[in-house]
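Next up: just one chain, as structure tokens, the form predicted on its own.
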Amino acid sequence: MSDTTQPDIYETYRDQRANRPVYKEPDGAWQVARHKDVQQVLKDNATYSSDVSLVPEEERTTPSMLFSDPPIHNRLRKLVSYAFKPGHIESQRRLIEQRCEDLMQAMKQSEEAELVEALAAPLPVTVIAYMLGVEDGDIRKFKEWSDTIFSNIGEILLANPSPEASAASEQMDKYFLGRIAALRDTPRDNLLSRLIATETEDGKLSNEELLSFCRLLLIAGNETTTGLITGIVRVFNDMPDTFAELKDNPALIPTFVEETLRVHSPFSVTIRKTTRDVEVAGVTIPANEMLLPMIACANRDESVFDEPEKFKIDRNPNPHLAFGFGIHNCLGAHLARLEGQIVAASMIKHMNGIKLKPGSENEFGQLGGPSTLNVAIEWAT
């Protein structure tokens, strides 16, 4: 067990949740702080919108799962719930670990890395790339679509996309497109391919519904892992003695994973609007009010965890939000730990230290983790 280095911003949470658990900035949004709290609001979808968006009704596309509530994001979930299955997921583990140990192998020709765009990045790209039959020639651009995008996403929820991430997508859309057509033709062993031939009492999933599927995939599936694995490499860096316990003892990794996305969140934060007057921790949130349930906050609360300021690596229980609660509880979740998993493992194989370069520490803070991460690495001979 070991203390982490305590930034200003967990500061700013504890006395959110001791003396503002519930807080609105002048002309901002509601802040949820504490972990009972950001739980009900992601339980509570009937009082807890998930269609935040701004964008008119009429000039909206197929609504994503993500941003959508019940009965359309049921019967969306319930579609791709069918083709998203542990069994399904747990079969990439080969292509997972092949392409872990490729990466890893092409960073040993060097003591310094730029670890995003050396490991984090395109290891769950291609796992993305791949179980959405995207042929190993366009996964560059795949990755450049995935960073414009995920990049605009609050402005693209506003109704204001750039005319960079609205061409991104229109790019992304037309190529997928393609691959669907071709799917449909000659089916192939890749979720996209199962989600097209899919099919329930609730029908088979449209080309626009398929499209949002993809776009979800590509925010979620890939940020997200990007953001744990970059979580990962923090805690080597912060607390090298946790490293050292993981290579003494791996069966270790899978709680060393839980408490990284606890103490990590990808995700800091999510959005939601209220559906009606609510009061929350003894304050009323009138009707129609955009909400922040503050999930990196909520991970640390001390009536939930012992000694929540301290990393863990085998805290049993752990009952972390950093996948979401409720219906929205990320379906992607599976794949991330299992990525996670793998990373670490390789690299406690490979290596006996990671430390972040100087000035690294200051590109953490952004959703999904940093977009550069600059590390010194120590290989095991």
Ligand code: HEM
Second form
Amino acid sequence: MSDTTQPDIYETYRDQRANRPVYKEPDGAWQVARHKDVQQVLKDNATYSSDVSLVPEEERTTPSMLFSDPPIHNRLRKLVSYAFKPGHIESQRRLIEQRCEDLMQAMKQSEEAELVEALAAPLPVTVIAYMLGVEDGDIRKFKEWSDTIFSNIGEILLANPSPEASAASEQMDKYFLGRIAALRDTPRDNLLSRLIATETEDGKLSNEELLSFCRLLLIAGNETTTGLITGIVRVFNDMPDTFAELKDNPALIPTFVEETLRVHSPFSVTIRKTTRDVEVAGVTIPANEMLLPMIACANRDESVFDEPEKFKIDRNPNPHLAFGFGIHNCLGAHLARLEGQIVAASMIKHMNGIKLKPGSENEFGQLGGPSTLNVAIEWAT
Ligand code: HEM
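Got the form predicted on its own; any chance of the form predicted together with protoporphyrin IX containing FE (HEM) too?
In what comes next, the whole complex appears, and the chain from above leads the way.
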């Protein structure tokens, strides 16, 4: 595979896996590079806590599922999983296909596009907005809040959000409290409405927990899926043969999407905190230290993947960690795969090829994927 962008990142990853599988920058967190170790860190949630917030306990709002440990995590995940059942997600297929088709038709006006704005951002936002029962006229506002919150995610996690991010969070919370009240009165066929109604032996979700879940979906499900879509374009650009192969054999789309997730992992790194002294790859990490399981690096580990730098359209098995592992594994994985597969199918139907415009490759390498991506498109006639 031709790595036209950021070859140095993957070079560095290779060096880390070989020579510094557990590595700490001065004043930084411990970076964990190998597949085996990343998987173990994600699996052993007793030793590696997800409760990484630096906000003092007394100032915390309701914890989100992603940043909590059992038993809090079990309760939230159980309540929410019900509404994420594959049948409920599959029922969104038509909506996603229709939205993708509309966006594609709008793009057809030109041989060029800024792909993030035209497709990769609006598609996941619409899907999540629909799940959360956002009214059609409010989607633009919802997208603005989501962008502001995501671009400040580091500060938010470290309890130091910018005034802009705090204002966006407040407005969004107010909006969703209104929606929750409306859906309690008049239930609808969407995920938020189902969550409001869900009751198990663990009780029901409170308004605060419902809000926290709305916030989490924005953070976890939007930019990551945008990253998957831009990753797909990146593969088509770097290896135009894959485009032709998929046109000839669309049955390869599922393995193509898995391989894209492996090679261009949108959630490239996550975070944990040690609860005790622990040894990883021969290095002792003390308790209460921050740790970065490097998902994108693990996904190119030569001891697990044959020719890891090569994009193999039919790689199977493909034990990548792009959706995490263990109790926090991605709840939206089925939905994200569905979106990726629908986008790939739509592209091969409507296009003969898609290329990054010069300079666009420099946009890759960020957590959720590039924020802009200029492309030239050859439309199928
Ligand atoms: C290609 C797109 C996506 C990728 C690569 C991705 C990746 C991930 C990863 C790696 C984690 C685990 C993080 C950790 O253990 O620290 C995670 C968790 C999660 N994801 Fe995704 N995600 C994607 C799309 C989505 C979507 C579309 C949704 C929902 C609409 C979603 C909802 C969640 C939730 C709720 C969690 C937390 C699960 C828990 O803590 O138990 N994700 N995701």
